[in-house]
Amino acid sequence: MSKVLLISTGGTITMVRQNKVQGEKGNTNGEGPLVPADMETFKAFMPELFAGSIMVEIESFHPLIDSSDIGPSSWRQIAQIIYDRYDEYDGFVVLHGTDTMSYSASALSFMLENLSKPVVFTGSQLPVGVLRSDAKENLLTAIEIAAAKDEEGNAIVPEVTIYFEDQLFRANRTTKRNAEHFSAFNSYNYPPLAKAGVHITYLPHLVHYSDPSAPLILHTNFDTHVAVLKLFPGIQPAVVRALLHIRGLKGVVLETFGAGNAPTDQWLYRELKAAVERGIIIVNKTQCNTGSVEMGLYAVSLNLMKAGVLSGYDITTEALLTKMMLLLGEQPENAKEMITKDICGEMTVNE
């Protein structure tokens, strides 16, 4: 019998109404809140986690805790779960809120060297106490893609992922993309891993494997001296300076514009040119959703090349801030280097 570990951070799969509390004019109409249940309420309503042929173990966050408030330090408590048990399960899945799923997803991707076990995110849009919530769809799913081994007895899908809906994503290619429907995620530079229909159809020749006899290495510094810079049309300058000047800053998202263009503006070439030259990593990532970084293209990313500026491909901001905040927290000396490098499937790199 395969054995999962299920880890629940919590998240609106694991959430319950709560009654609203009198106010000061005596008004107790209507429903309160989405609030967190204990893992018991919650069992009770998914019996079908215990009636199959896979046996899952649970591990609950104590307490649970809303994806807005989850950032390194319940990184390193999911990894750590992972990595302390490794050896006990075949599989893990993690639940979590929707709202920061794929920046602690991609952060676990780069945590865990040497991944050849599947660690499957996945949450719903709805609790799983309403009628019509996509809950135990994804959960059940989600399980049976953890315990998923080949002929041979290797797991299927030995990397970070995200279930939702109907899709398997690597998770260090997503971004939420949706509140309202069903299908909050998309990958929208790399194709799916897995569909589930009738039966799960996978794509191995979309996976990425590790080599299974080298061991699971476990990387949890991490450096959080990073920032995101948004251009936009009529951006000013103090805007860029006081950016770039952040006591401690050591690496900067720089979102632009198409395949990476930004303002020929001689006042941005001279501050990110000097932010480059204190020592601040600062790469280019495009604000599209689909498509890649191609500096040199248009005459308009010259600027940024020549100031410094390296190119993030086609990597999500989710990955590629946890991929900064890790390699600046572990190896410093080389994140410059390592940044434009792809190390487990996130980014596309043109050679």
Second form
Amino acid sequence: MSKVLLISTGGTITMVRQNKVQGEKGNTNGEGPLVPADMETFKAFMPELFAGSIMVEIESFHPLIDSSDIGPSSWRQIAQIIYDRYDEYDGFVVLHGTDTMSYSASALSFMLENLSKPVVFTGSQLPVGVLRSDAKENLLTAIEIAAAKDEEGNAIVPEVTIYFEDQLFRANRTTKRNAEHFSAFNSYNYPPLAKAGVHITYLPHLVHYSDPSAPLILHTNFDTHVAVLKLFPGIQPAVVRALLHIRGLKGVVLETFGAGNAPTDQWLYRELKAAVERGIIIVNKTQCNTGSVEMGLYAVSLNLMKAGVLSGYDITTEALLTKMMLLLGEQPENAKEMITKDICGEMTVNE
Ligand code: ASP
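Alongside the form predicted alone that was just displayed, please also present the structure of the form predicted together with aspartic acid (ASP).
First the chain shown before, then all remaining chains and molecules of the complex.
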């Protein structure tokens, strides 16, 4: 019998509606807010969890939390559970709120070096107790994917992934795209690794495999001295200057236009160049969801190259930020070189 460990952090999937506090306004429907319940309440809604052919065990955060409250210390907690219990299970499912799921799942993909078992993140847009909820399908299929093996007994998708609304994505390629529809995530620059209908169709040629004989290595040191600088027409020198002079700043995700373009103002060039000379790693990430940074394609990106800004190619902001924090924390001396390398399928480097 396959064994899967379900790690529950919280999120909408585990939530119930709190009674409105007397005298308070409530939401637009006059109701109280959604808050995480506890795993006993959750399990009562999900008897199917223990009725299938896969043995499911649960490890839960106490208390369960909304994913807006998840960051590096929770990422460490999730990764440590997987690392400590790695040999006991065929795969892992992480229940997580959708709001920051792409950040957490991207972080985990960099933290778990040589991963050779599935780690599938999932959640839902409606709480498990709501009749029309997407919780059951998402969770039960995620468990099946976490346990799935080929004829030789090897995991079919031994990566960190997100399963949501019929599609399995490489985690570090995802972005939350929708706060309303059930299909909350997309992977704009990489195809899904599996699709679920009556059958689950896997696409193994798209999967990233680590050497199964290499031991799992856990990386947990994040350096959070990073920032995102989103360019916009009319951006003022004072804004850029203030951000680039934050004390202790080590890395910047520079969100640019189109194929990685920026205004050609000399002040911008000088600020970026000076920051790079102070040792700050600046990586160019396009504001477009689909497509890649291609510095040099347009004249308006030449200054960025001259200033020493690095290309983020087609990486997501979620993957770039978490990768940057982990590289700065784990191997600061190599961070600049490693940030432009593909570590586990998070970007397509096209030189
Ligand atoms: N606010 C919730 C969370 O991220 C949203 C969700 O789970 O869909 O925890």
